[in-house]
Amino acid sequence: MNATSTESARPNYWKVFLTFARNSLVRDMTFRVNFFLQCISSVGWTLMNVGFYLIIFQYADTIGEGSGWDRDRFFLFIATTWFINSLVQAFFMPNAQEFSELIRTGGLDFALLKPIDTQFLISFRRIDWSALSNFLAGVVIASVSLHGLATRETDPMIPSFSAVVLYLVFVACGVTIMYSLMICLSATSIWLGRNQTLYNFWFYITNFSRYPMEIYNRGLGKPLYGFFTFVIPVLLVVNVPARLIAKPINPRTGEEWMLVCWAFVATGLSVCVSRWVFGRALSSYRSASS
């Protein structure tokens, strides 16, 4: 086989992903009422959260004493949470939840026979388009918050171009860290047979990422701060990009820049660890028929 035929035999991952996306959209549009009800349910949950925090800010100026997360900045933080969570829930959660079913029914056998990377196939074969409704809600909330920061009478703030670029980069890093954690959790289904508590365990861990890390960095919260920053780095997922967009890019303390650097390193480590865990799990797989 010559080089040209070898190149043509390699799968085009972008085209495969677009095929998965198109097929998922067609499937969702087959049941339009259910699709729109899911969108309405997601947006309704978002509105309830907005209302809850608006009530809190009637009685407090910031989330966490001396944290600097006032109403506009905190809603930028919340919008960042929705950006990351909606992308994870749309592209990865449906596949992770069905992974144990693939193992039970033998569907993983057929995935292993495909001439494409198994982790890629397992991760992207289904997309939940309705989950992206929260992404659009996050765009609205972020726009309102940025407008509020830019037009306030005292200490107005308009994010610089570098802040916006870094924000987008670290949102992508946050999605990658969450995906890596999810792959590690779903891979345990190979050893456990069925992992029905995946979503609950996922929710318990990622719940820590939904709040500014300053509230943990004191008293009894310090062990949680250390563990979820340096061991399972979910506190970096939202906090780093939100800090970059909600607060001026300069000046920054050395500690803050170290946190930014660690977020970048943690992203690479998370990918490597998840890849290793998934590979080890597959090496233990013995087929549904064996």
The other form holds:
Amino acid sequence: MNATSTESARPNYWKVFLTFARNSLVRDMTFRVNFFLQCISSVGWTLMNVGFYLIIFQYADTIGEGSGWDRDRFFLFIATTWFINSLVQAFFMPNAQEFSELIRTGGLDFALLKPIDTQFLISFRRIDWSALSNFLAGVVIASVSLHGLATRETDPMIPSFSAVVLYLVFVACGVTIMYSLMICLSATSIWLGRNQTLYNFWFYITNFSRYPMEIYNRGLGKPLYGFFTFVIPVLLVVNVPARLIAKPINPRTGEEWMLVCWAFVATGLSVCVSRWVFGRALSSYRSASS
Amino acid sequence: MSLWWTILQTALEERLVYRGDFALGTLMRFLPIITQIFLWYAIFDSIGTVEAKPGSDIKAVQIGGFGFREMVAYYLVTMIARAFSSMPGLASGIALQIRDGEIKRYLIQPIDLIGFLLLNRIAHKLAYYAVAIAPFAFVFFLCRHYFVDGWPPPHVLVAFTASLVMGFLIGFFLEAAIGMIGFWFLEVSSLLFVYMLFSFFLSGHMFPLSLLPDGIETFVNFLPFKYLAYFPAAIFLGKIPAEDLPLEMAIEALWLAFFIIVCRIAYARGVNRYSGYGG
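Switch from the form predicted on its own to the form predicted in complex with the partner chain and print that structure.
Next comes the full complex, this chain leading.
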């Protein structure tokens, strides 16, 4: 590469991202009925889950004795799960699926040739706008439960400003951890040739993140608790932000603050690991056809 | 007869090619059960005593007639029920064959489409059980202490087996009938997704139907979805009173007959509407 072209060859990532977003929206809007049906079915899924948890709270006051996850707080937890999952599904899921397809067909060659970071190109090319309907569903759940939490008679609570700021930061951290995990999983399809079980595996792992981590903290659950907190940190993804918004910032034990700090560190580490795994996987990629 | 035997054999062989992947996939499918165990323990724990100690007066908590261990056992048995009644790719396969015209084959050749698909599905299931029995047995052995009452009495086992077989057939004819909608609307994938959502909830795959509020429970009990998961599990765990069992089985048989007829009519009508162009 010669000196004159280095300036112009450095792409503006933000602009490229906006173009991807616009293209995806145009594509989604071409099949409008399909788009709306997809939105409706994901909202249907949300309603079903909400129904299930409402039934549980018909019988129980909290999830876990003394854990403090009562109905309003638990629904804030659910809303957080919905925010993070919808963001991951909108931005990363379609790309991860396409990635394994690119490897199988050899289309990755063209992605490698483009003058832009390959991981960026692979991760953001498609956006599934219909998945964002679940984000809206999350907003509704969060508003209702925040209202319930603020106006109830026993032990009402309004999250402080700093709690909200921390919440947003750690939701972003959660999304980043999930993204890194997904990149690692889809990079394995370079070694395995194809990765049809990616989606299943993804579902099984994230299944652990959907409930308050206290429930694992007993007996045989302890190894799981440790593994999914420190090795594959999926338990932190929803738990840390949900706890920040749903429970008072003060008083908190030192242990809880340690967990928050660890979530921050884990985010950085998982990005590094995913980039390393992705790089390793790319260097062992051989094109499909030749 | 020998024709059908050949079809069965071919489908069996086709299915047994990927047995290793199969077994691993089946084992992975039990992973969510772990989450369920911890979730339900936490729920029962917050209501009261999870497990009554022998000799004490405090009773263990029950939700919708299920104690903690029974609840876990319920999820395990529904895995068996779903292994019979779930029909991955059946409806979408039929709709695809209608759309791309492959269905013409069955109109020309002396093979009945529904019979062919049914036999194919039986072969698929048989091959699946042949491989999946090992992971299933392993998990059930690990979880044997969740089955507090041990093995149910023989007549219950017979009813359970019958409900599984009927569950398989209801699942098959119900999904095939949905696939036949493809004769009228070419694209059924979003419709199918909605159906799958509903059946997940209403079949009792998500939670035992007896947890539902009374009014809704009565209504859901009138629907045929419960035969896909809830009903066999409830029989196995002795949740259906012995005197009601014959009547319930008869109702299930009626639903089965209903779906066979619906499927046949939909196929006959659909073929009348169908026009195949080109080669």
